[in-house]
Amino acid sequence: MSFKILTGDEAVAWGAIHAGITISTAYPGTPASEIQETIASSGTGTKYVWAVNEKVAYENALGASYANQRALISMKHIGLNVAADPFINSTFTGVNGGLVLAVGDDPSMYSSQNEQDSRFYAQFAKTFSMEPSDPQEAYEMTMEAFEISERLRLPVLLRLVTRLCYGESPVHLKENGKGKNELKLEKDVRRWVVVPSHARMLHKSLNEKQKVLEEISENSPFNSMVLKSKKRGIIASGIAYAHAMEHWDGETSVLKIGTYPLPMKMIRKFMDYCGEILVVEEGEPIIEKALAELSPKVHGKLDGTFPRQWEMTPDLVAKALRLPYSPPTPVENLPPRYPTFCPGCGYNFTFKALKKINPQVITGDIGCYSLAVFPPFEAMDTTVCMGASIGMALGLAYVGVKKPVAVIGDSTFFHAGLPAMVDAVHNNADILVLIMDNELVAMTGGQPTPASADEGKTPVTLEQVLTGLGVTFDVLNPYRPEEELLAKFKEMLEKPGPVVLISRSPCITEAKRRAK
């Protein structure tokens, strides 16, 4: 074995890689972005694609595995949300090759609209995840979870979060990873065409798999108990388990979690033999609920112990522990300092000229240009989700409002805007939508968007898609004169139905990047 330093995304990537993965799909999110671009610069010649949503790279990925091929899937967790009518229901169709399923959560809200946590996914789902607690885990569980999948015929998910996918340690690798599974179509309609009459009888046989998870998550050796002092015992999972270790005495029990159905045998076994209970988990208490069930001893974020929002940290630990801790000290009489673009991106001048024109409603996506929201520009009212952005103006339109605006990104379009602009054309609706594109996905990395002209991909343009629609559009260059912008501003805004402002400037920062 060698070793290397990696970060839990690398060790996924590089887990995937040495269980025999054939294709890896994904489409970019922050923190889950560097398990594709690590498999892309691996020199392993593995396939990788970058779907245009995290639906369809899970639906590619499915496709993969009903062939006989292991196939990772990655996501950010709210991508999950997008992909998650194809992976509810291939836990009733099942799996053939190993699919996992890698999703990272972001408590904090550090990139993210919304703390969530894909753990509730699996329950839903009815079906494995596994949890890792550093990036060597990350690494032996991705293994593990292919192993399980083609066992269960089920999709495995594994849940990291932030920290762990940015945090860094020494990672014990395999010389030689596992072959590549032989390609082989088994057509079984009553599996795989999930019609009412079909779905009755997967559903009735994907719960009798639930003994069979349970005994699997019993048996993990991912799952760990130190019974030392009666007192008090800790239950942790995942990067959570890791805060706690750096509290511990050496005397506390401690039962550590990292795999789901939770090994409630073991659970039993340790609550039985400890006093009070600590549970300290990343995001919602998913663990706890299922012990306070069991006991009144136990105590967690139920129970205010640890706050309900935001990230688990060591210092939140030692509190809980009544362990001397340092909490920061806030710097006061600071003024405050907005993110704001890059200088030279032409989303600066893009909105300065847009804040002028004063439109009545500005909805806005997720993308750079949500930054917009922040001094000096103040051009922009709401920010929900994916896609959002058309299909609330709409919803204003609809009601009455004057021309409201819709400001999207060139990926986002593609993303999830594209139903809406449908729905647009459709119904004559009278609004502008603003596409501020950067030709990439420039948020998360720089990653390609469909109109990027890679080399053996055929680029389906903004221009292409909207004469497809019907749509009236122009392209603007941002970095035109203000007055310019200011006149095709209102240009736009005085031409009747559904019209379309393509504002065009590179990423700047890629640019740099790609110049160098």
The other form holds:
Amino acid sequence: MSFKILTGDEAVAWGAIHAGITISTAYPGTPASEIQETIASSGTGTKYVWAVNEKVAYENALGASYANQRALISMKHIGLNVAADPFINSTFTGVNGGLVLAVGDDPSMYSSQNEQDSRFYAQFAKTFSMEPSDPQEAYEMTMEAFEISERLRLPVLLRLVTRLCYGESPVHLKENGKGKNELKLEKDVRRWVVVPSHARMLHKSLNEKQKVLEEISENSPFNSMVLKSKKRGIIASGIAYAHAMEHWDGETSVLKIGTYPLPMKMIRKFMDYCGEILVVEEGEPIIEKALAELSPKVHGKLDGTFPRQWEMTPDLVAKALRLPYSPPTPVENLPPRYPTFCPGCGYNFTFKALKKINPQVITGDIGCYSLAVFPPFEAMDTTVCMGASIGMALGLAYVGVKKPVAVIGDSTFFHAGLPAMVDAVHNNADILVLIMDNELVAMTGGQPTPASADEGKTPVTLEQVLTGLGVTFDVLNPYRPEEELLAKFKEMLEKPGPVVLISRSPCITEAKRRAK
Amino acid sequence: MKKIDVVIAGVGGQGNLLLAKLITLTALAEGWAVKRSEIKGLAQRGGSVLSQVRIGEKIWSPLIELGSADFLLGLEPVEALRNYQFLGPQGKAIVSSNFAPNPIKFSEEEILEKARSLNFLLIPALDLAKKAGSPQSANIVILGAVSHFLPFALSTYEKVLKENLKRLQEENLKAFALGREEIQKLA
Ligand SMILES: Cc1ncc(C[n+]2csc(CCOP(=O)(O)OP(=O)(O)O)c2C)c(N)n1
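With the form predicted alone done, generate the form predicted in complex with its partner chain in the same format.
All chains and molecules follow, beginning with the one already shown.
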């Protein structure tokens, strides 16, 4: 055993490496990107792939699992919306090699569009999930998740949250990990081809597995109970357990939850023992709902003891337990600090020009360029999810809005803009697509796009793709004088049908980082 | 139970995360339990960055409660004021009086006045870092300043600094010494 100071993300990466993964696949997204970054820089030579989007990342890992290899997939919570289709169906097919899906939820939305709770996805897909409370547990759970995955032949979901992902503490690591599985192809079309006749049987066998899932949860060392006071008990899961324990008086009974489906036998025993119960969990009141059916003595988010939205904190626990809590009043009227484009970034000039052109409507997308919504630009009317800029511009054009402008980044274009672009051409939709090409995924820390010419990769350029689609396009250099930018915008807007303008300026922050 | 909770406020590019890491490593080297966490959302794009370091015999939550921090370290006065709520009744705020660029216009004198009224210990961290020969080392100046109050040996800081800062070692040690010297004039 050795020990290292690790964040939750790093601990998951090392857990996967020590569990003998052959491959790690991911699409970047805060707070989960650092899982794959850690594997990439681990010096272990573990293969890793930045897929074009989360769905493809999931399918890559499932393919590896089919060949009996262990695979890790990591993404942020909303990435699982994109990967939901293969994820859910893979609980029907099951897996061969262990398959673990690490998902980073973002309660309080420090860097996200929503704060959905990934535990629902595991429930929905009827598979096993685990929720670590600190980096040590993240490491151990990840290794155990691979064992459980192979035992159940199901993908296992690791639910992480921002504070776990970016919280750091010492972790005891094993000296040696497990070796890799043998590469083998065992074909079984009744499992792996989900035509209706097969799928019907697969759903039955998935339902039959549920008893085993419950049994594993019931016996898992990651769930534990301290029975003390009969008056009051706390049930807490994941990082919320750490927040609750911060205020533990040494007397209150505590049930710690780390695995799902919930260990209901254990919970019943705890509830029979204790009077009033406080449920402390991050995200939706999932545990609380299960308990509220058993007893009216349960307190949490449903009865207003805790707020329904935003992250759990030790502060909220203190208030719920009526402990002394009186922070100083905040200092008012401070100058705000808006995040904005880095000085010198080409985005500054493109958006300044676009604002002057003042199109009727600008549908936006997700990336650094989303910051154009703030002053001084205020040049973005919508931002919904990756790829939505083009899809929504199409809808606007279909109902008669004149030349909507869709603004989308290069990585986002490949991720989810491409299918909508195909529709734009096919339907001859009258839109302008402005691709903000900084030649990488900037917002999440500089990961490569499919156009990158990294060693051993074949660049798939925007020009190649657009030429293949047969759409009119041009390239804009945002560092040229503003009259030139304005003239180019006007010229493109006058052309009928779908047109694409690529504003190209390599990310300067990343260039600086690499120069260091 | 003994504990030391440190909140570090600043903006992207000021070395907030490094400062938190150096405090963490120093505390660990002295045998304490430590948890560190950070929120750096849009740090690279000039946004606020907040680190929390919790030091004690046993630490559960990585988060510091409002009204309970023992130290509020500010790499920038506005960001320090923005996080004033963290400070506990006996807590000390050690804050740079040098402002980070912000396109929003405001009166710097009013901000500093507010900081003084809340008993912030203000030191010109950036000016001192420049004097030490490394303008990026304002974070190390603040480390030197807080070292005056933390229960760790000087030799431990020195060892941690040498092991973790490969470049500009001389300048950083100087920045540390200047911060420590400056705070003694105020405290
Ligand atoms: C489904 C989904 N996956 C991942 C993310 C995380 N994410 C936010 S911004 C972004 C970067 C997009 O890169 P690009 O379009 O090239 O824009 P840039 O930041 O480089 O300007 C990503 C991956 C997300 N918001 N949604």
